[in-house]
Amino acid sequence: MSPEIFDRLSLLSEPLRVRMLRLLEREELGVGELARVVQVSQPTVSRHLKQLHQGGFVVRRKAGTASLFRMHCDGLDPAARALWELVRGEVEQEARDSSSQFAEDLRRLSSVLAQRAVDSGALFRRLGSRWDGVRRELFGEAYVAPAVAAMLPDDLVIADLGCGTGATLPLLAPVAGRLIGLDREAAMLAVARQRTSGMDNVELIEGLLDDLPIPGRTVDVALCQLVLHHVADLPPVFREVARVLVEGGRFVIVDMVEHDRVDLQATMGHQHPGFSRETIAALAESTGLSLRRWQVLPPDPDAQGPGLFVAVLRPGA
C-alpha cells in the first residue's frame, strides 16, 4: 500500500480540514470567509489550508494582496477523488440533520456569500490604487483598445500608414466603413494579409507615405505609429497626408519623444531620435497642417526604449 494513502487518511482524519473542503469545493474563498463560516481563528484555518494545499486538495490564487482557495477538483488523482467521495458522502448524509454542524456550515457559507454584494463598495475602497492590478490579473488589458476604437463613428476611411504586419489592422477593422494598410514593404503585407483574412473593408496597399496612391480628399484618419522616426525627409509625408484628408480629417502620429539614445540610429536605423512638440508643430504647419493635441504616453513598465507621445494634427490652422 502507497504511504501517499496514510498522508491522506491524516489529512481527512481532521473533520475540521473536511467541513473546509466540502465548502472549498462549492466555493472559492478567502482565509477570513472561512474562517467566518466554520467560527475559528484565521490562523488555525491558515495552518490547516496550507497542510491541504501540500497534500495537493486545494489550490491557491493570488487577487492583488489577497489570496482565494478553492478545492483542486479537476486536479485530484483517481485514487484521492476516491477517497474524498467516500468521505464527503458520510457527511453529507449527517448534513440532512439540520441542527448539524455540516449543515450549519451552509447556512453559514449562505451568509457570507450574501455579505460579498454588500462589501464590494467597501472593497473597491480598500484595494485604491491596487485595484488596476486586480482587475489586470483577472481580465488582461486586450479589451482596452477595441473599446476605445468602438467610440468611433462606424463610417470613417481609416489610413494606417506604414501598418508593417497590420498589428493595428484588426482593432480597428471591426469599426471603421473603410481600411487601408499601406506600407512599402511586401513581406510585411504578407502577413497583415494572413491577419486580416476575411476582413471584407481592409485593403491593402504597397506604397511610400511620400507618394500615397490614394486619391484626394477620401480619408478620414490618417494614422502613423512608430514610423516617422524610420523616414529621413518628412515634409513631404505629412503634405501626402494633408492632401488625402478630408476637411475636418486628423493625422494621429505616434512615435518617439526627443531623446538621447544614439545607440538606436545605429542599431535600428533610426533617423530621428525622437520628436519635439516644437519639431511636429513646425512640420505641421508648414504643410497645412495645425497640431491640435500633443500628449506624452505614460511609459510602460517593461519597455525598454524611448518614451512615447500621440499628436493629433488637422487640415488647415
Ligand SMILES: C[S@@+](CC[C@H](N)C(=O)[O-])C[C@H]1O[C@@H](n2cnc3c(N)ncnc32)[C@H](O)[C@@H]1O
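Computed from a predicted model, the values in this text were never measured in an experiment. Numbering follows the first chain given and starts at 1. Take the two forms, superpose them, and find the largest set of C-alpha atoms that agree within 1.5 Å; that set is the rigid core. Compared with the form predicted in complex with this ligand:
- A displacement of less than 2 angstroms separates the C-alpha positions of E258 between these two forms, with the rigid core held in common.
- Once both forms are fitted on their core, the CA shift for G198 between these two forms remains under 2 Å.
- The Cα shift for R277 between these two forms, taken after rigid core superposition, is smaller than 2 angstroms.
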Second form
Amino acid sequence: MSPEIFDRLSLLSEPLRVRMLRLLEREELGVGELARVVQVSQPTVSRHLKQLHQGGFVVRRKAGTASLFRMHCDGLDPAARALWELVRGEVEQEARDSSSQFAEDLRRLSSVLAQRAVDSGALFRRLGSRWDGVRRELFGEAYVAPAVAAMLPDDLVIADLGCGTGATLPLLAPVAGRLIGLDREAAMLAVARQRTSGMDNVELIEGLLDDLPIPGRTVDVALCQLVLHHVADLPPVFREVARVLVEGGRFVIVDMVEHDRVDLQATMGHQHPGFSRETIAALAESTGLSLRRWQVLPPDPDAQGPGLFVAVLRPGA
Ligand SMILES: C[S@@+](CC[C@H](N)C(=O)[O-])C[C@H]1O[C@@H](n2cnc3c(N)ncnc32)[C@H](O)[C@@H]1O
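Taking the form predicted on its own as the starting point, write out the structure of the form predicted in complex with this ligand.
In what comes next, the whole complex appears, and the chain from above leads the way.
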C-alpha cells in the first residue's frame, strides 16, 4: 500500500474538509465565499484549503487580487478519486436528510452564488478568459453574422452574384430593401427558392456573371462569395459589376487566398488557385473599380479548405 493513501485518508477524515470538497466539486469559490457557506472563519478555511491543495485535491486560480479554488476533478489521482467517491457516496446519503449539515451547505451555497450573480462585474472578473467558452456553450456562433448584417442600412439593393443554393440570402433578406440572387445553375436556384420562400424582397434570377440581366446603376452592394475562382475570364465579370453598381456602391468579394492545393482544380473545377491582393487590385483598376479593402480572414478551426480573404472594391479610382 502506498504511503500516500494514509495522507489522503487523513485529509478526508476531517468533516469540514469533506464539506469544503463537496462544495468545490460543484463550484469554484473564493475563501470568503467558502467561509460564508461553511460558517467558519476565513483563516480556518484557508488552513484547510492549503492542506487540500498540497494533497492535490484542489486547484487554485488567481483572479485579480483574489484566489479562487475548485476541486481538481480532471487531474485527481485515480486512487484519490476512488477514495473521494467512496466518502462522497456516504455524504450524499446523509445529505438526503434536509436538516443535515450537508443539506444546509448546499442551501447556503445557492444563496452565496445568488449574491455573486447580482455583481456581474465580479462574475466577469471570475470568468476571465473562460468567457469565450461559456458564450459559445450558451449561445453558439450563429447570431454573430445577423448582428453584423443588422448594422447595414435596411434599404440597400443587394445582388448575391453566383448565389448557389442561397445560403447567404436568409442572412441578408431581413436587412435588404431588395435582394437579388443570381446563378447560372437552375438546380442551385431551386434550392435557393425553397430556402427563401416567404421572403418577399428576394428575387432569384437565372443568369451569367459576364452578362448580368440587371439594369445599370441599380445595385448598392454586389457580392461574389466563393464564386470567382470558378470563372476563367474575370475582366468581363468585373466590368459588369462596375456597370450595375450605383455611384458609391460596393463590390464585396470573398474567396480563397493564393494556395497550392492543385487537387481542387481536378476535383472541384477551380479555374484559379486563389487570388493575391495584387491580382484583385489589377483587375479592379482595369475595369473602372478600385480596391479599398483587403482582409485575410482568420481560419475557421473546423475548415479544411484554403484560407479566405474579403475584398471591397468601389467604382472609380
Ligand atoms: C461554389 S458556389 C458558391 C455559392 C454561394 N455563393 C455560396 O457562398 O455558397 C459557386 C456558384 O457560382 C455559380 N457560377 C459559377 N460561374 C458562374 C457564372 N459564370 N455565372 C453565374 N453563376 C456562376 C455556380 O453555379 C455556383 O452556384
